[in-house]
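Below sits a lone chain in C-alpha cells, taken as the form predicted alone.
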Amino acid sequence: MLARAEKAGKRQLFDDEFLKKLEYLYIVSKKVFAGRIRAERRTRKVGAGIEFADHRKYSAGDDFRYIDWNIYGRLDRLLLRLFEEQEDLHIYILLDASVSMRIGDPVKLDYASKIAAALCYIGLANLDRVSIIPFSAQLHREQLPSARGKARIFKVFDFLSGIEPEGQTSLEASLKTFVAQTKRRGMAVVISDFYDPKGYEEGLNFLRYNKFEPFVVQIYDEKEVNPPLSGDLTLVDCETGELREVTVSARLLQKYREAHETFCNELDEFCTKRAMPFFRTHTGRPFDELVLSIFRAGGFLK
C-alpha cells in the first residue's frame, strides 16, 4: 500500500489503483511513440561522447587521443574527431498552488497534482530528470529537486500530497524567479487556472526567451463557468479578499460565461501562435483521459 501518501496532515490523493493507472499510461505512451529513437528527446552538443559528429583542425593543447590517424595517414593533416554528447532532458513541473486552486469539486489543486504525478511518472520512467516547483505570488520554498528513476515516484506522491494552497497568483514574478534560479534548460510544464489579474503573457514569454520549452495545462472547475448564483450577493475574491456587491441575473451570467470563454480562447490562441503545446481541461474529466490526449497529441513526449 502507498502508506507514505497517507501521513497525517497530507491530502490523500494517491493509492494502489492510481499507481496502476500510471503504469498503464506509461505502457500506452511507449506504444504511441514506438519506433522513435530515444536520443530525439535529448539535448545534443558536440563534445567527447560516443557518436561521431565532425572533424576540426588540431590545435596545440588538444587531446591527441582524438586525432584521426587514418585521415593523417591519407592526407597528412592533423584533424580531431568530434563526437555528439547526449544530455539528460530536464522536466520542470511548475504547479500553481495559489488560493484559487483550492476551489472546485474535486479541488483544482488535487486534480492538478494528479496530472503532475502522471507526467512525473512518465518522465521518471524514461530516465528524464524531473522536478516539481509549486508557485503562487512567488516560488514556494518547498520544492522537489531534480531526480530520475521510477522509484522516485513515491517521493513525488509525498511531496504533492503535502502542498497547501497559499497566496495570490503571479505568473510573471514566479516564472522569472524560476528562470533566474535554474541553470539547466528544459521543458517547463505550467499547470494552472491562469487566473492572474496581471496576465500570463509576460511569464510564458519569459520562459521562451530564455530557451525553456513551455508546456501549458489550464485547469478549471465547471462551476466557475456556470456558477449556481442568483439575486443580490456579496462576492469575495478568494485571493485578495476584495468584496463586490452584485445583482446576479440570467443576462449577467451569460455575459460572465462569454467573458470566461473569451479568456480561455485567448490563452489557447496565445500558446498556439507561439508553438507552445496547450491543453485545457475541467476537473470533472478523468485525469488519465487528459494525459492520454496529451500523449496522442505529441505534446509531452517528443
Given for the second form:
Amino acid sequence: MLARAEKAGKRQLFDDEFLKKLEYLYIVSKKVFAGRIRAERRTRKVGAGIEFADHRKYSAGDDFRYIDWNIYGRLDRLLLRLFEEQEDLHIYILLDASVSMRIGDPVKLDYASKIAAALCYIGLANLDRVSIIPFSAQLHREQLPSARGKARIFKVFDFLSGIEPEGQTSLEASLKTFVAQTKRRGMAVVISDFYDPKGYEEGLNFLRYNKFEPFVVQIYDEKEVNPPLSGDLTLVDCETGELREVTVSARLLQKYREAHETFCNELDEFCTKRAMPFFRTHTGRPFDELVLSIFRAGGFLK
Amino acid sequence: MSLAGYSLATLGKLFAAAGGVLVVLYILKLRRRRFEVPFSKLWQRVLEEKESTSLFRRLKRLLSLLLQLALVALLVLALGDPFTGDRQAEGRHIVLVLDTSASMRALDLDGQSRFVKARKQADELLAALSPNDAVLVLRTDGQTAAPSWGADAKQVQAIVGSMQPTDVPADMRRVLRAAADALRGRKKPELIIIGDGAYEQDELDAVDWGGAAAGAVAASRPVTEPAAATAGVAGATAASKPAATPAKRLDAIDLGGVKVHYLAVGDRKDNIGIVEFNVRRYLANKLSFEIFLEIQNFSDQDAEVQVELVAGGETIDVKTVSVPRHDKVRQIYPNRSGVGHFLEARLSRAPAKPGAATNVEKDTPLDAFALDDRAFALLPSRAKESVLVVTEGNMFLEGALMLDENIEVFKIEPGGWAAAAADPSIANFAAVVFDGYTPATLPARGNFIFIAPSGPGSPFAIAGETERPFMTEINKSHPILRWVTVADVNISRSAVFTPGPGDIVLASNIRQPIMMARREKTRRLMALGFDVRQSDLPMRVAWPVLLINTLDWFAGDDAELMTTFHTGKLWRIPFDTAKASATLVEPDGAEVHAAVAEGRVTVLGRRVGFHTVKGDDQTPVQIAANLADPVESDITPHGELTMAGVKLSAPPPASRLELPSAIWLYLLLAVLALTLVEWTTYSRRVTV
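Okay, that is the form predicted alone; can I get the form predicted together with its partner chain now?
Full complex below, order starting with the chain above.
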C-alpha cells in the first residue's frame, strides 16, 4: 500500500499499523452495540417498510390500505399508518480540503483523512454505502463514489492519499452543491477547521433542512491556538492572501486565544442547539481516541 | 553654562542632521517578518478591539520618537563638553614632588621603606584627581620623572610606580626652582611634596611667596603664628614672612600664588652613619697613607658600634666605638700601607659584652638607614717612578730627586741623549730632566723638565735674560707650586720666556715669566729659566718639594688629598682623553655617558660605591663615592614642614574626593539611563 502511494506521488498516510487500528476500532464498535443485526441500520425515511413508525392525517390520494381502521372505529378519524422504510445507510464524508487544512503538525488534512478513513472503514464494515467528497470553495471534482464492503477500504486509502489542499473554504457553496447533487439522504460527516470567512452556519443549516444528518468534526492545530509569535509581523492569510500588520505582545496573544476559544465555542453551541453531534479535536490527539469518543457519543453507530 | 567643545551653532547643525535621520528612519516602516495564519479573521477581531485605543497608541509612538530625539540631543550636547560657570573647564596644574632622596630608603617600624609608603600616597592622590587636572612629577634631585605634563592619571601612576629611591641627598632648592618654573603662568598651580622632610631648611627658606598672590597661598593653610591666623588673609601673609628678610633675596624662588602642600612619611629616627671617609698619602712617603673616618649618631641614645675597615677585600681593622647621642666621633688610622686600593668602612652592631644580656640578634641591622653604614674610599695607585736626568752633573738636582725613595734616578750625559731618545724604552720614564741642555727635538710622548733651557730648541720661546730676578708673581693655585715658598729665592740670572697659547706661567719677575708649564695632548712640560746652581733654591726645602710636585703633576696626581666624591653633586673627575665623552660605570654596572672637558669628566653622581670611568684611549680611572651628608643621614621624620615661615599643610581631603566635573560624563550616563527606559518599555511593548 505504501509502495503504491509512493509510486503515485501521494501522501503516505495509511500503513498496516493504521489498518490494524481500524480493525480494532471496528471490534470495539461491535462491542459497544452488541446484539444488533448486521445490515439493519436504517434511515429515518418513512416509507414502505414493515415496522410501524407513526401516524399522520389522511389526505386525498393516499393509499387506503394504510388507513388505520381501528383508530377510525374508536376515534372516528382517518389516520394513515406510516412504516419505516428499510434501505442501506448512506454515509457522506465531506472533507475540507482547503488551503488552511495544510497547516499544522501533523497537517490538519492528514489528520482529517485518518478520521475519514476510520469512519469509512466502520461504515464499509457495516455494509453501509460510504462516499468521500472533498471540498473547499466548491466540491472537488475528484470524489470517491459510493462504495460498500470492507474490501473497498484500500480504494478509500488511495483516494484520501491523493487529495491535495487547494482554494478557500466556502462551506455554504460547497454544501449547497452537495445537497443539490445528492438525491439519497443520509449521514453527512463534515470534517473541517471551519475557517470560513463567510461563516459555517448557512452550510450546516442547509444540510439539516434537506434531511441530511450532519455530523460535525472540527479540527485545529495547537499552534493555531498558541501561535509562536512576537514582535512586529505581517500576518498572511493562507487562503485569501490578506495581509495584516500587527505587533504581537503577550496581551495580544492572550486576546487571540480568547477569540479562538470563542469561535470554537460558538460552533459547539450552534451544533448542540441544532442537535448536530459535534466533536472538536486538535491534531496532537491520537485519531483513534477521537473515533472512540465518536462511538461513545452515539449517533454514528445506530 | 558654557561649552568647551563644539560651538552651539555646530551642535545645532549636528542635532538637526541626526534628528532628521532619526525621524526619517522612524517614519520608514520596519520590514516585518511574514507569518502565515489559517484564518486572519480571528486576528481581525482582536485587532479591532485594540484599534479602538489607536489614539493612545499613536501617542505612545510619539513618546517613543521623543525619547529617541532626547537621546540624540543629549549625545550632541555631550559633544559640546559643557561646563558650568563656577567650575572651570581648566583643571589644576599640580607639580608632585616625590622624595627620592637617600633617606627615603630608611625602613619604618612596619618594615616598609619610606619610599614605598610615599609612592602609595602619591598613587592614592593621583587616583583621586579630576580628569581636568594636569600633573608633573618631579624627583627631589630636580629631575622630572616624565618629560611633560600628564593628564592621564593612569599614565602618571605608571610613571610614579616605576620610580625608585636614589643614593643622593635631596636638593630642594633645585626642586623648588624647577617646580616654580613649571608652574609659572599655569592656572590653578599647586605643589605637593611627599617625603620625610629631611631637607636643608635654608633651601626651603629660599622660597618667596610673592606679594598679593601670597594671600591666596597663606589662606589655604594655617600659619605658624596664631595671631596672624586671625588677622585675615593679608595679615596672615605678612606675619608669616620672616621679619629678618626685608629685602628680596636675589636667589629667591618665586612661588607666589602656588598652593603648596606637604604629605609626611616616616616614623623612625634611629640612625648612626658615616658622614666622612677619606684617605690620603703622606707627602714624604707616598706608599703610606692615613684614613679619616667620621661617625655621627642621630638617635636619642648613646650607642656603641663596631667599625670595620676593609682594604682590598681583607679586614685591616676592627674596633668598637662609642658614639654619644647627637654627636660625632672622628677616627684616624695612621701609617697604613701595603694593601689594595679599595677601602671600605662598615658599621655594624657592636658585639655584646661578656655577661651582658641582649635580646638583639647578631645579624639585626644597625639602624633604620643602611645606606650610610658603609663608606668607600680609593687610594690612587702609586709605584716607583723612574726619572732620566740628562746632565753633565748636578748634585743638587740628583740629590733632591734621591730624597724621594719612590723615585729611581737614571743619569746620562747630554751627548747620549740622541741614542736614548731613539730607544723606545724612553717612554717608560716618568719624566726626563734636561739640566742645562736643550735638545733640538723632543719625543712625541713624555714629561719633560727643563732647567735653564737655551737656544731655539727651548720649549718656551726665550725673550731674553734678566739679572737678579725675584719671583714676584707666583701661581700658587697650581699643583706644582703647592706648599712651596719661592718668593724670596735669590737668583743670579734667568732667561725670560714668552708665553704662548696654552702656556701656564708659574712664576714671573715683574711680568717676566721665568717659570713656565705647558700641558699638551701627549706631553707635559715644565721649565725653570735659571740654573738652580746660580740660585739659593737648592738650599731651600722648596726645591725637592717643587720637583716632587712637578712629578706628581706629570702623573696626574694633582691632589694629594684624594677626596671621595659625594652623591648628588656634580663630579669633575680628572681623565685625560682626546675624546669628547667617556663612560661612567656605576657600582651596579649601569653605564652613564658623560662629557669630557678640560681633562675632566663631568657627571652628576648618583650612586654610593666604587665607579669606573672608561674611555677608548685611556686607562680606566676608578673613584669612590659616598653619601656623606649629615642632613640626609638625619632621618628624623618631619611631620610638619615650614617653608619660608609658612607651615605647609596636607592636601585637603575634599580635593581627593572631588567628583569629576565633566558634564559630558553625566550626559552620557543620562543617555544610558534613557536607553534602558526605551529598551524596557519596548521589550514590554509599552511604546510599540
